[in-house]
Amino acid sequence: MTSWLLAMVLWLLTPLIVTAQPNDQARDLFASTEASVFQVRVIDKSTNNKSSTGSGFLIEESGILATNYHVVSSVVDKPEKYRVEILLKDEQPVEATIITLDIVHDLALLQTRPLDAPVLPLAQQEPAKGETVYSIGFPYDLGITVIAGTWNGLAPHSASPRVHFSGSLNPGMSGGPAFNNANEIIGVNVSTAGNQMSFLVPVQSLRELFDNRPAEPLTSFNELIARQLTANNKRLMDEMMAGDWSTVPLAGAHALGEVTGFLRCWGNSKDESNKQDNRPFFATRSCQTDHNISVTSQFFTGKFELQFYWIESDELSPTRFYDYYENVYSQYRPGNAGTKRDLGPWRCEEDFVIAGHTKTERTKTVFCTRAYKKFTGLYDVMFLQGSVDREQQAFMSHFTLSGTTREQALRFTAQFMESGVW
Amino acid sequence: MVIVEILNTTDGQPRYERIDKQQVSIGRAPDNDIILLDPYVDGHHLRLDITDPDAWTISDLATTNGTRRGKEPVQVAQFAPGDQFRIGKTFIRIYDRNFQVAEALSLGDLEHRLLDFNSLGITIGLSLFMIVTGLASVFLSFSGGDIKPVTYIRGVTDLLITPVLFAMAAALLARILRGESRFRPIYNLSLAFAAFAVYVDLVLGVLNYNLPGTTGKGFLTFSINVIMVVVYFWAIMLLTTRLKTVWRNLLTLLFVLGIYGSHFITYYSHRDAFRPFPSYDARLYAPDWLFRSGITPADYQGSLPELFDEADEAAAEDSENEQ
C-alpha cells in the first residue's frame, strides 16, 4: 500500500520536475542579465513627463544600447518636442541620444554614458525550432519581467525577417532582448499578434546595424530613413518582378496568382444559392504584404496590395448596371495611413486605355500618387483599371504601392498592365 | 351695345358676344340673347339692363346656384364695364365698346414676354416632365435592393422642391413689391431652368466622361452653370421688382457674386485640408455613351513621370504653406 502511494506521488511529481527546469533557467537568466536591461523612456520636453516607454539593453561598454525604432520614433520625428532617457536600477534617469536606426527591421541604437552593467553577448547561431527562449522587458511600465516561449524560426512569407516567438509580449517590452539557453541574445522583442503570437527581430539585423554604426550620432535621420525605405522597396520590388506572373481565373476574367511569397492572397464571391438581395454577382481576389513599416505612430508605409474584382448581372440594364459599377469603382482606397505632416496631396492621371494584351478593349484607368514630404524620392501610388466596354459585366484591377520610388512604380505598372490580367 | 366675354372654366377658352340691345338675357334656354351650355346655369339666369349709360344693372332671376361678383352673391346690383361675374361654372365680363383695354404686351419687352409665359399647358407639361425625370433618375440608379415607392416620391420631391420653393418665395416677393403674385410665369420659369439644369448636367457629364482629366469641374460645366444662374436671377428680378434696369443688373451681379463667392471661400478654406484618399474621376456610363477610343498602355505610362513632378510640387507647396 505504501509503495503504491509513493509511486502515485512520484508520478504526480514528474511533470512538476520537468517543468521546473525552464523556470530555473529563467531564474538563472534573469539573475545574470537583469542588470543590463533598462527601461527606455520618451520624455515630453515641455511637461518633463514620460509619454511612452519601452525596453533596451546594453551591447557595448561605452554605453551603447539597442532598442526598437518604434520605441523612440517620436523623438526621431519631433526632436524639438521629445527626448529619450534610460532609467537605471536605482530609478535614476540618464540622458541618451539616438546614434542610428534601422526603420525596416525596427531597430535603433542609443548612446548613453558608460553604465555599471555587463555587456550582453550576441549569439552567433540561431536556436533550433522548438527551443525554449526567454524574453525580458518592462511590460506596461510594471517593472522588469521575464517570459518563456518557443522559438519557431523565421515567419514564412514575411516582407522583412521576423522570428515567430510563441510567448506573450506586451506593450512596454518592445526593444527588450530575447535569449537562448546560453544567455546569448538571439533577437529583439518587437510586436505581438495576441494569443502567444509574438515576433522578434533576428539578432543578425542588430549585428549589421551595430557594425555599420556611424562614429558620431546622426543629427538628422530623414536621409537615412529615405535610403533604407528605398533599398527595402527595391528589394521587395525585385522579388515581385522576378516572381510568378502567371494568371489564375477569376469568374469571367484573369487575376494574378500569389506573385511571390510575401504577398498573401484571399478570395471571396457571392453565394448565389443564398441570395439576400439582387445585387450583381461578384468575385474578388485580394493580395497584400503582411505588415506595414511604422515611421511614426500615425504614419505607416511599405505595404503592397493587389486587388481584382469581377461583377456581372443578367438582370440589370446597362444604365443601371453601370450605376452600380460606378459605386464600386469609386471606392478604392490606398491601404496605408499617414497625416498631413508626412504626405503631400494626391495627384491623379485618368484616361481610357486599351487593356494590355486584349489590344481592343477599353478601360478607364486611374493612376494616383503623392509624395513623402520628409523622404525625398518616395511616393505612395494607387492604380485602378476598370473595363468600360461590357454591358453587364465589369472587371477591375487595382494595386497600391506605398513607400515606392518613381522608377520602381513605373516598372511595376508597366509589368502589371501587360501581365495578362483581364 | 355691349360685348360679353364668356369664359367656361371647363374648356378655358373665352368667346365674345356682341349684343345691340338695351336689355340682355342670359341663360341655358334657347330664347335667351346669350345661350350658355353650362349645366349649372339656370334656363333664365341673368338680365342686364344698360339703358342708363351711368347705371348698368344686373339682376339674378332667383336661380339655383346664384350669381357672384368675386365671392359676393348678387341679386340686383349696379356694375361698371369690365366687372366679372360668376354664374354656375362660367365667368362673364361685360364691356362697352369704349372700354380701355390694357396696353399691348410688347414683343420687344422681356418682362412682357416672361409674363406671357404663363399658360397652364406649360405649367402642367413642365411639372410632368420633372416628375418623369425624378422617377427615371430613381429607377436608373441601382444600389442593390428593391426600390420602394417612398424612394420614388423622394426622388421627385428632391427634384421639384428647390424650383417650387423658389417660385413661391419669388411670387411672395412680387406680391409685396408689385402687388400681384405672378406665380404662374415665375413657376414656369423656375421649372424650365431646373429642367435645363438637370439635362445640361447629364449632357456635360457625358461630355466630360469622354474627355478624361477634366474631372467633373470642367471650365465648360462651370461657365454654363454661371450663365444659367445669372439669367435665372435676372429674369426673376424682372418679374418680381420694379427696379430700374441698372439696379436690377447690379443686384443680380451681387447675388451671383454672393453665391459663387461663398463657394470659392469654402473651397479655398479647405484646399489645404489633408485628404487621405485620392479623389479620382470615378464616373462610368454604359458603353453606348463612350464615343472615344482608348490610348495605348505605353502612351498612358508615358504621361506618368510628369505626374510625379506634379506630386512633388504639390507636396513642396503644401510644406511651404504650413510654415
Contents of the next structure:
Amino acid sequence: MTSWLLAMVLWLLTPLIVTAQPNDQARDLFASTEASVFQVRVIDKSTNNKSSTGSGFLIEESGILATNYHVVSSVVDKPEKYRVEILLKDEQPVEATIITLDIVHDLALLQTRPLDAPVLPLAQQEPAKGETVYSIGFPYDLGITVIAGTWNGLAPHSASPRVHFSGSLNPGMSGGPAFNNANEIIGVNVSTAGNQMSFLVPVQSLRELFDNRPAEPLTSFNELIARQLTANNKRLMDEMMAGDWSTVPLAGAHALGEVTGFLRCWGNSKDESNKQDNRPFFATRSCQTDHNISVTSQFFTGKFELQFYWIESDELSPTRFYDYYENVYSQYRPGNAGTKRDLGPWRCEEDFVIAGHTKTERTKTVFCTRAYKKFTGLYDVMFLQGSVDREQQAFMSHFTLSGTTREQALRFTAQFMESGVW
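What's the form predicted on its own like, now that we've got the form predicted together with its partner chain?
Lone chain follows.
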C-alpha cells in the first residue's frame, strides 16, 4: 500500500477510534463507586441457593445498604423460607438483615457487618433535565455494569414520585444507585418499561427512609406496611375527592373526566368500517393510576381504576341485547391481582338505585369488598353500576380501589354515585 493511501485510511479511521474510546465520566464513576455497590441475593434456606437477585449500595459506614423493597419482598413475606445476603467483591457472601422498608416508594434498608468500602454520598439537589446520569447494578447475574442515560425529571401524572430515566435498566439492576456527574446518588434503580425508558426512585425518598429508620431492626413488617398503605391511600383519596368531577360525553351518556393528575384516561369505540366486528356499537373510557404497588410477586395493590362503557344496538332484539349486556356486565374484574393467601373472599351487596341527571334512571349496583389477610383494616373494593330499563341501550360504570379502608371506600362511593355520571 502506498504511503499516501495508508495516510488516507488512517485519517478516515481516526473518528471511529475516538468514538470507540470509553467515556471518561463512566470510567471514573465505575472506579470510584464499584467497591460500594453489591449484588443482593435472596437465598432459599432449604437449598441454600439464590432464588432471586438485585443490587444494593452502602450508605452508612456501620454497614447499612439501600435497595428496592421488591428485591427482598419474598424475605419479608416468607422469612421462614428465605433470607438475604450481600455478595462481596471476592465472591464471599455476607448475611444481611432488613432494617426497615418503604413499600410505597419501593425501598428497603439492609444491615450487615461494617464493610471495607466507602460510603456513597446522597445528592442534595437533582440534576438538570437532559443531563447525563449513570446507573450501576448487576443485570442478569452477569457482573457489575454501568449504564449511561438521560435525566428527564419526575414522571408527570404519577401516583408516587418516579424519575424518568432514558437508559436500559435490566433485571438484577433493581436497587442499584444512579449517579450525577459529581458521583453523588440522585436515585435508586426501580423498573423499566423497555425501549430506553426506565424509572428511578428519587433520592429524597431514600433520605427520608434513612433519617426515620428505627433504632432496632423490625422483626415483623405487617403493621408498618399496613400503616404505609393506609397513609398512601388517604393521600391519593384526598387529592381525588378534591379534584375536578366534571363529566364529558361518552356516546349516549356521560363519563367522568380526568379527575386528578395521577388518573390518566383513554377511550375507544367500535370501528364502524370493520365489517368483521359483529358486536353492537360500543364506546368506552378507562382511567387508572400509572402503576401498582408490589407487595409480593403475586400480590399488587394501590391501584385506582374507573371505567365507563356504553353499548347500543338497533339490530338485536331486546332479549338478545340483554344477554349480550349481561355477559359484558359479568366480565368486570378488579384492577389488581392477589391470591387466596393474601386476600379473603369477596363479599358483595346488590341494590337498585335511581340515578341520572333527571333522577329517573333505574340502575343495578353491586358493591364488593375483600379483606387483606395480613394488613388489618385494608380492603379491595369493586363497584359496578348498570342501567336496567333500556331495551337496546346500556351504560355501565365501574371502579376498583385497591388497598383502601372502609371509611375511604364509602366516602368515594357516595361521591361517585352523586357525580352526575348518568
